[in-house]
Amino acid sequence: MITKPKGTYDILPGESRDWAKLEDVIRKICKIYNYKEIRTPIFESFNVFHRDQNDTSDMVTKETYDFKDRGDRMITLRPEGTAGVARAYIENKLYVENPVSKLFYMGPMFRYERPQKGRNRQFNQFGVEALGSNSPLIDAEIIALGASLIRALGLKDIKVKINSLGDEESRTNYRNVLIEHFSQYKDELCGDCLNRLEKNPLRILDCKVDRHKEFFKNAPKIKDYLTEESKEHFKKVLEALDAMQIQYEVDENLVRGLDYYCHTVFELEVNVPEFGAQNVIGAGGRYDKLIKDLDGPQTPGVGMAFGLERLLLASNLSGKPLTKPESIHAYFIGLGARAQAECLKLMNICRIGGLSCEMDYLGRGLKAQFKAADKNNARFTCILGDNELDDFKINIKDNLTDIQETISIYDVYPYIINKLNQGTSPCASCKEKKE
């Protein structure tokens, strides 16, 4: 039997409605904040993601899917959305249209990492990018958008962790003192951190292996090496969050996993016990050099991304499912070939009018078809036999009230519409209400 590749998954019909609902919520939140959708290719040129030999992030050094196409071009399946959006921003000269471009994206990403709960090798990501402004207010707006999305999904216990990496001068000053500090403990550093020591020592602070060691805890803090301009930027971000009454915690060890970040970096956490220690649900930060690194004009930017799988998992684990079980408006039962043909005709009329309908296509008996109506959570069951057809009548049962009536076959659609407009719509809890 052929099976799906490791780290991938199928979204089955019973789950796809939750995905569609989540995407709908995301689009509504982005409309509120005036972010426009952009769709970029699933694969990009290799150098869109592999820009700097000193980039020590796991995503770039260990996790990308890279290959040569038939034209001998190096291609990379996108591992994240920001770089592709930046490339599209430059190539399509979006900076000419608007001084500030506020964009969002959704789609599959690919990283070769160890699959675990809520994390796969093919995963779906939602992200927002604001390009063209270095205002600390837009940093705060991005965080507010993320908090609004989490609340819209019914998750209320939100924690924002935030830090400043400063400008280039701040990072250079800090880089030098980190090298000096960690060089004293080379024998105790893990292999990854030894590699990061010379290339990008800030990434050592993101290490999950060494972070419990005493020399790690006593490492210099970047706040002590921020320039006055960087301090002022961070101060204004925090003041803006205070003004919006968004709770936050300054985490001095927060650096994030991508090397292009500067100034503000942040993570959004939710308190879902089943998540364990992995309660980060979204994250982002400012990246003022990325556009220039991709041969575009000097353009500041800030962004944020969420894994859709993590959002859905958090919603379901917290008892806040996005959708109710599926239901339909009417299930048609035709007793005999003539009646079945008429049912198909009546269903078509109802469907054109926007009603969801179903009937049996397996030639099952009456009892089995009634069970099928229940399984489909049908609000109405419409039963048509040859005798009723000869009289141009049909029996229709309201499964919410258990009332059955005989009406003209020409009145099926207006009858159902009238009942629905009386204030009861189809839902999976019909039987519970009836009981």
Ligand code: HAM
Contents of the next structure:
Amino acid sequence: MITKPKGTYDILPGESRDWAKLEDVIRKICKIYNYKEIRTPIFESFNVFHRDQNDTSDMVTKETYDFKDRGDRMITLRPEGTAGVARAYIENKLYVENPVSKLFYMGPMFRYERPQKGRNRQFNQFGVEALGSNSPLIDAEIIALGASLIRALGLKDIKVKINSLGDEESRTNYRNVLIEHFSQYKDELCGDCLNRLEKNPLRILDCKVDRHKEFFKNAPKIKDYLTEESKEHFKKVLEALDAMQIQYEVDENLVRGLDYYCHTVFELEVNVPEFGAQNVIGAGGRYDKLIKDLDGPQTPGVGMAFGLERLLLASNLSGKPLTKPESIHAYFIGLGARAQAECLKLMNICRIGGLSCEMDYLGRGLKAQFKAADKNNARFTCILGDNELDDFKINIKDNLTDIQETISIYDVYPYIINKLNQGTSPCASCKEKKE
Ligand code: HAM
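Form predicted on its own done; form predicted together with ligand HAM now:
Full complex below, order starting with the chain above.
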């Protein structure tokens, strides 16, 4: 049997409605915040992600799916959305249209990581990017958008962790003292951190292996090396969050795993024991050099991305289902070949009018067909035998009220519509709630 590749999964019919619902909620939030959808290719030129030889991020150095296509071009499956959006922004000169482009995207990303719960090799992200403004208010807006999404999904126990990496001058100053500090502990650093020591010592603070060692705790803190301008930017972000009553926690060790960040960086953590280490459901930050690094005009940017799998897992575990049980309007039972053919015709009329209908295509008996109506959560069951058909009549049962009537076959559609318009629930499974 051919099976799916490691780190991938199938979204089966029982789950796909939750995905559609989640996407729907996301679109509504983006509309409220006035972010417009952008769809970029799933694969990009290798250089879109591999911009800098000195990049130390795991994502770029260890996790990308890179390959040569048949035309000998180096291609990378996108491991994240930001760089592709930045490439599209430059290539399509979106800056000409609008001084600030507020964009959102959803779709699959690919990272060669060790699969575990909430961590896959193909996973989906929802991301937003605001390009063209260096206002701290837009950093706060993005976090507010994330908070709105979390609220809309009914998720509780979320922590916003935030920090500032400052501008280039702040980071250069900080970099030097960090190198000095960690150089004293070279023997105790893990292999990855030794590599980061010269290239990007900030990322040492992100290390899961060395994090708990004593020399970590007394490492210099970035806040003491921020330039006045950087301090001001961060202060204004926090003030804006306060003004919107968004709770946060400043985490001085938060540096984020990607190398393009400056100034504001943040993560949204969910407190679900089942999540284990994968408790970050969304994260982002400012990246004022990325567009320039991709040969575009100097343009500041800030954004955030959520892992959709983690959002869904968290919302399922929170006990508040995203969707109600699936239902249909009518199930048609035809007793005999002639009646079944008529059922298809009646169903077709109802479907053209927008009603969802189903019938049996397996030639099963009456009992099995009633069961199927039940399984489909049909609000109405329409039963047609040869005798009724001769009289142009059909039996129709309202599964919500248990009332059964015999009506003209020409009245099926208006009968159902009329009942639905009486304000009773469209679905038999909601019966209990209604009563
Ligand atoms: P990231 O932190 O690498 O940031 O990913 C964002 C979110 O994607 C994570 O918080 C997590 O929920 C989800 N995620 C990442 N890797 C996996 C995986 N292997 N399996 C399942 N979910 C995963 C970025 O990607 C940046 N582009 C965010 C950003 C946008 N920064 C600025 N703009």
